[in-house]
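The chain below stands alone and is given as structure tokens, in the form predicted alone.
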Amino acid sequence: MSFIPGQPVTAVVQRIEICKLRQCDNLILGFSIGGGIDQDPGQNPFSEDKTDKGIYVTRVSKGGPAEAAGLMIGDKIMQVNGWDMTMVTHDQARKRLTKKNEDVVRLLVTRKSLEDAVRNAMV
């Protein structure tokens, strides 16, 4: 994705639909997260400039829910339930993903994969 200060953002998207799965009292989204305004942006693995401060997808349960509705290692979360994840604090992403009341989880991701499929296509 290129981000250019001032500019409108440009991203290609995928839409990924969590169900999620209840154990007792908790729901389960099968994957981890990394990243957000508060963290350094250095430490990310996934930024390319090392300046992105996004929230990632950082690892996926094997069999989880996460994996079986196609998020992937390295994704990008761009929206969560329609809320915009581009400048949130890592707790505040957190929160907006594991909230008791919602049983799905709807994200806007996107992936190098993506955005390569749709550069070359243009080509």
The other form holds:
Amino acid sequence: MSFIPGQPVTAVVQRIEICKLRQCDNLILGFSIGGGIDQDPGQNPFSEDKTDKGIYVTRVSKGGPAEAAGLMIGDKIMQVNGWDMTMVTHDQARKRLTKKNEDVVRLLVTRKSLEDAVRNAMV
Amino acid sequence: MDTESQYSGYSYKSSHSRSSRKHRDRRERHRSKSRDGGSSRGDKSVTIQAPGEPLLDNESTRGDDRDDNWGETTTVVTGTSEHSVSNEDLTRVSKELDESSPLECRRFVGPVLSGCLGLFALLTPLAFLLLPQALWETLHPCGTPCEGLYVSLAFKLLVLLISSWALFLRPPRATLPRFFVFRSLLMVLVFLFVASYWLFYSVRVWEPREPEYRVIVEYAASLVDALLFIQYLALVLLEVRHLQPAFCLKVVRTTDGASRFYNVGHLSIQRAAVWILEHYYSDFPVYNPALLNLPKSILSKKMSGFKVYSLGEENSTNNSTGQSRAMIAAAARRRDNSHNEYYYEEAEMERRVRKRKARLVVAVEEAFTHIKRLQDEEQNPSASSPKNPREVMDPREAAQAIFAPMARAMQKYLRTTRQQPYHSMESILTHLQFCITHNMTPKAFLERYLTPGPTLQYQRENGRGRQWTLVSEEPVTSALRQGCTFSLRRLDFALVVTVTPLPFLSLGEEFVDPKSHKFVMRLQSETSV
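Show the form predicted in complex with its partner chain, please, the one above being the form predicted alone.
And the full complex, kicking off with our chain again.
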């Protein structure tokens, strides 16, 4: 998941569709995010490349819609409903995920095991 | 067995000397208390207690403190000739040099010669001016132009005189083995110059009896101008050129590894040697031959395989290093754990020194409280008891009065740190007197004994000079360059010098806008969605 500046980023992604759960006037998804271009990438425990400023899933609450949809901790979110998540600030990412008029968010996430699986299949 | 007999013989001798030493010790101290001026004085520096063990004296290297071999530094011993001269020869030669007195004058031949030449050069313009006036009658007197020339001539001569006195008329610090190239060059230049001026004078002015006096005055003025320029050249070559640093010299003393780095400019090898020696006397700690040897207990432990009992005195350990070294070769195959003993011996030694030092400091502090200045006493009359009028002493007597309580502690400390050859009782008393006179604290008094000072501190007043030998593979008048090495040898140690050029620095510039100092916090937030 490292990127070369100037080259398009390629990754093997998984589509995850999460239905937001209504909880006393809040729509929650059931996970936490960390990262962003305004954050310190060196402190990210899930990234392979410590200069990667993407959005990562840092916690998935048990029994929540995210866990049900198959989101796993340590996933890097590449797109949310078509919006890019690789070069956004932390706040922008939060806003894209918590839009009040959307009930469903469709994420494209990537993780290392996906790449490994594809590579092993190709060999 | 060989080692056995040697060892037992040594212990017998040392016990013998130790008892006699104790005797001598007691006697000397007794004598010193009763007499003014202390223990016996020989031609060598005198110690408070007995000199080192007799065995040590025969093999110990003669340190700088012994007066024997100071003579003139006029022998040219450079290059390959150095190898053919052994140490004893050198000692003998320098001893002979000591007795012959004409060599004392050789120090001044160079300066006297250049002084004469300078004087001759200075008097020449005056001679040019005065000779026609004195010896001829037919001279056209010249008016105002000459007046100006007279004044300028007079002032230029005055400037030449003063600057020559300031720059060149100084007692020489050293005699160099080969000619000082720049100086001889300049002397030759001045001589040729003045000679050619005299030549032209005699041909153009004297023979045809030049009637125009103005011409003669202008001629003399041009000579003085040229002399001023030669002096400028001399100033640049002799004084200024070597000021800008160009080389870094590493100076290492061969016996104990004391080293320093110095920055010098463009110098010839012999001039650099003089420069280094001047700094050696004030920078390097004094060379103490007694500190070089490992204690005998370490070296002999693995040699003989016998148990070592140190009989009484702690300082018996630096004996018979010659014997130890002979036995080292024999015991090479034994298991070597002398490093262990060395470590413990070092720690023990350090502890001992510190203990003695503590005792010394306390004794000195106490001794200093017994003395007070008379003026201070008069200012607090309440402190003094009117019943006992104190006798007023001068510094010498005061020093002697307070020396007695600290003498023993001082003796023991000096003996532990092996400094006793450098400090005689007389010198300690003199120093104490000096410190009392200048209101120094005990700590200031002790500073001289607690750290080994630079060599200059221990030199006696001696106008004869020190003999050093410059050993070099290249001719000593060649300039310093990278990788050049030479050494300066005395009888028992040498200074090895290596030359490295200073690196060329290319300095860049970076402008920092004061407004550019801005900071942000490093964030790491986690949001639940």
